[in-house]
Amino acid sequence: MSLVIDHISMSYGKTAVLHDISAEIGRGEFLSILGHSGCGKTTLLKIIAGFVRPTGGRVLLDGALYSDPSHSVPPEKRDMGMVFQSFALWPHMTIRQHVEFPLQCRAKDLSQAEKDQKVAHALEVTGLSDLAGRYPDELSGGQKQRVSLARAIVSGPALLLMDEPLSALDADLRISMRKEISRIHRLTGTTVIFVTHDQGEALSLSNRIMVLNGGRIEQIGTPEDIYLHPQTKFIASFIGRCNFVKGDWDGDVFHTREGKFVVRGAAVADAFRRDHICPIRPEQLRLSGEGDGLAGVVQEKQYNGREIHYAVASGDELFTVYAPAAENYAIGDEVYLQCR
């Protein structure tokens, strides 16, 4: 399986709410699409469910045509699962009902034999199998939602879409959950778009992620290359914390106007380079008592378990470190700031 996103554009009207979005998504891919409200990301993913056609570009699924401004295949009859915001269920079926519902309307061809398999196996995989019998109102917010799942990857789509399925679910069961999908995702291997605006989620649940902004995408890679190597500033402030230190590149050797410091083996992006920034993490920044690297003063601290989150004063910059707990220092201390 393969969907090709290929020039995608999107306007209601004169408002522009997608621009020139290509991508390719592969067999078996987690991707997350991630971004601001009102970004377009649901937009994207409503065009490639077929619930709305674009206005400029194409979906292509195989090398099957699925969308252009003049065609669309409807949504029953892309080999896709939906998975909403929303829980969507009907307090009138049970939950066996539900999940056995896409199979009523998709796969008439199927014998009753062959339905009952797909659905205890959905069942079995989303963890319901022993909630079968029960009615909606009758179970948690985590229940639910796999409900919601079960019934999305009941006829084995070929692609699986996700909008912000973790939304209504509280701090703990979010976390939950994502351990759940990871699970199922790696048990059914079937392919994953999943919309998210937490940063969170995209980062623990995929294997590339496509960011966007103002309906164009601001970039599109691995959650390692997303955090460790923004392209943009951006990426830099939306993705964690990042401190922007302004100043000189000498390779990799970086000076400002209170000392210099090294940043070894950085692919640091031409954008961040041409405006005589450098994009520092804050778990990249170490406090030393003495040696090279920018001198500054601890302004404040916060005790946060393994961590101790610091406020040092340099110049006119504030930096922002996270350092062990192990690595104490009071506020008032002068500190060195090193790259690690």
The other form holds:
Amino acid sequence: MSLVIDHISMSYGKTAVLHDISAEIGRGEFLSILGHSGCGKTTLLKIIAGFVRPTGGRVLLDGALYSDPSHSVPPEKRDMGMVFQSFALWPHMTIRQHVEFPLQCRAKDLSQAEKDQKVAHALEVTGLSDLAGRYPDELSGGQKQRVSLARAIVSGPALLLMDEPLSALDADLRISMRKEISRIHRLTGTTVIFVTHDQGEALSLSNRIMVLNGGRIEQIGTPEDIYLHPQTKFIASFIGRCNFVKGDWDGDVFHTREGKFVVRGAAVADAFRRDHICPIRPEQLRLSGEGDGLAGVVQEKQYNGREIHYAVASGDELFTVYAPAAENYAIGDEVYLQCR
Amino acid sequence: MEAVLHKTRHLSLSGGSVLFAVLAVLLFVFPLIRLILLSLTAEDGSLSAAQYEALLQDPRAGAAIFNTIYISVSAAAISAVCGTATAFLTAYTNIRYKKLIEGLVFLPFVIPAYVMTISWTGLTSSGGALTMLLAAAGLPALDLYTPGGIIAMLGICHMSVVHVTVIHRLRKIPVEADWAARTSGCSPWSAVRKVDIPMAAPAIASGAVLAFLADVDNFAVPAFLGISSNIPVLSTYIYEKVISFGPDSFAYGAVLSVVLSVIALAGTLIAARLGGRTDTGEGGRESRDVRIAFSPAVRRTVELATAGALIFFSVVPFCYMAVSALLRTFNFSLDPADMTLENYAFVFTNDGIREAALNSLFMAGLGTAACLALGTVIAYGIVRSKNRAARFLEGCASMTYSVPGIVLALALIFYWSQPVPGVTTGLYGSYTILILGYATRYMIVQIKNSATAMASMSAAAEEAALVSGSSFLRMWVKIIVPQLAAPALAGSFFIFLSAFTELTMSSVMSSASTKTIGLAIFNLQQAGDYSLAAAVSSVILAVMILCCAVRWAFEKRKQ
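Moving from the form predicted alone to the form predicted together with the partner chain:
Complete assembly follows, chain above in first position.
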């Protein structure tokens, strides 16, 4: 295990921000910490980085104690690099000076040739070799974040912390930077802790996702696990869209009261069974003009190219359905909802 | 109908523009041009550079120029080091009592420099408490009547100028810039050294230049410490020339003034360049995160050392001054037998002092009222009418604020005693010229203050009043004045205190019958009456503290 987060809790005065957070992150793993603002994800990252001392629990890296309530290794002594949402570049230094900086502080016993080689490598990996002589105010947002990334990885740290690194960028750039981060992670093999509020980033980048809600771990697992087998209603509606169909469970079979809608769901979590609901993703629903299923009326329709998004009213409920573009219904049509 | 309305509005606007432009030129530009012309005029009225040639032959002028630059640069360096240190401690560390420390930094700036100087000369006089303490420790006495003494005094007085400039910049450096250095393996102190100080460097430099300008402008400190010990600087040399009434003394004073203005202008240009560069950081938000956390023991030591040093510099001397004004002799003692109330009695019974106090009250009051009225109208022109002539006037008024006070005083004397060649007004030596002087000097303060206040008011409220049929005058009385009164008066408060206690302008503009309170203290000090000067200064200080307390209580009640 590379990083161990052991029963971490944090409170400011009487306000508890984190409750009993535990996770073991393997060497080279990419873990996203995902949650709404105020869920405690940034506080957890600050504890891992050593800027905040926890009020309970421990943080260890490769067996060395980093943080507990009475003891905290200062950030500069931790084997890590960090990338910030605001880039945190230094306007008085060139790009090359940014990347050399951690080596001057950390790798004092390296020869100049070795340092130069590491700097050149970090610049090349991040595609900044041609910009090395520039100052931050001469760079675009995406280039700035690459500098921040190059600075964080140049000394080859065991741990790379990223605090919402894509949130300050434009939508298009966010998508292309995801690929960059993914590529650099594969190339360096560093353990990454990636804090974000964007579920798309978490799903596409991570080996595992830790979802925080109100300072507690709501669920931790692989992206597939989280998407396909949500453990709570919060997870199901936070990660992707989800319909909650009311009805009863009979063993592994779910059916609505009238018996019109039946799902075989062996893997659905107990939390849903207790609440007498069944989580159904919009793409798991199918519309048909006649036959079995829940009767409803198409309320809204959005053509999306690859598929059509429908809002279908059935009784008091409004269901979201993603149907292939070929299955075309008009607003006002009477349809029947079934599980695919 | 609409066209007619549009036309009258346009006409009245251009009428305002003409008025603003004429005022700008008559009140603010002509006096300065007049000064330059005078420096180039020979005795017979022809254009000549003879006075400048005389300057080159005059070794005392050379010494004054050298002293001005040397003393101001050294004092600015002291202000830069001390102001940066206090700004750093208040912005970045976890020390407590930050409000108190900032208050102590500002104290020597708010209190007139001559009061500060008198209090220090008391402490360091041959019978002063500090001298006795130093002697007991086997150390030599401090002699303030030296270049070093002037430098130290100016350095302390203008430390707050650097403090203000630097603290905002330091707070604007995002805390993430430090964190990025920490996670790169840098200790908190090296993060400050390698990241924060270089990022704040332009602000430190521009703060130092502002302190330099204040040092160049200062008259009181070199006058109190340098005249008797024959250390001329330009401001005191101009004063000496003007009061000597020699054949060419005014014209030569004009030449010296031009030289002093050139030095100040050079400083202003450097400050503008540096000021433009200060804005290169990310975001404008100020962060108050602790970047250097002292351990409890170190923190206590730092708090004690900082507050102790500041109290020693700017509170102890005032207390000492107030007490020593009770003494019969110059030797410090707390024995009641040595005490007397005679000096304080003098303050309240002497006709000269009372007259000077009333003069200051009257002239500062009228000057402030003039600033308040005209400054607010000009601010309206700038903010609401977007009047270009008003903007021009603002620029001219900031010019008369940034030239050294003694230079402006001289320029106004020449200009107002003879606005047009051949027409003599006899204003020199009157109350009017000093009131005009204060209004010219401080107008920009009121313009800026009223403009800021007006910019935060809604223009819609004024338009609504006009649309509802209110006359323009009625709209001012009912809508603008009530909203503007409190913030505009805050600016006037500053102007009044400055004008009431000022010495620089009145040192050359006052006549025997229009003496100000600052000048009265200066004359007492020059005559060697330390105890009387100390008594008057203590009373002024008490009045200022009272004014500030009243204002503070007033603002507190409003909240």
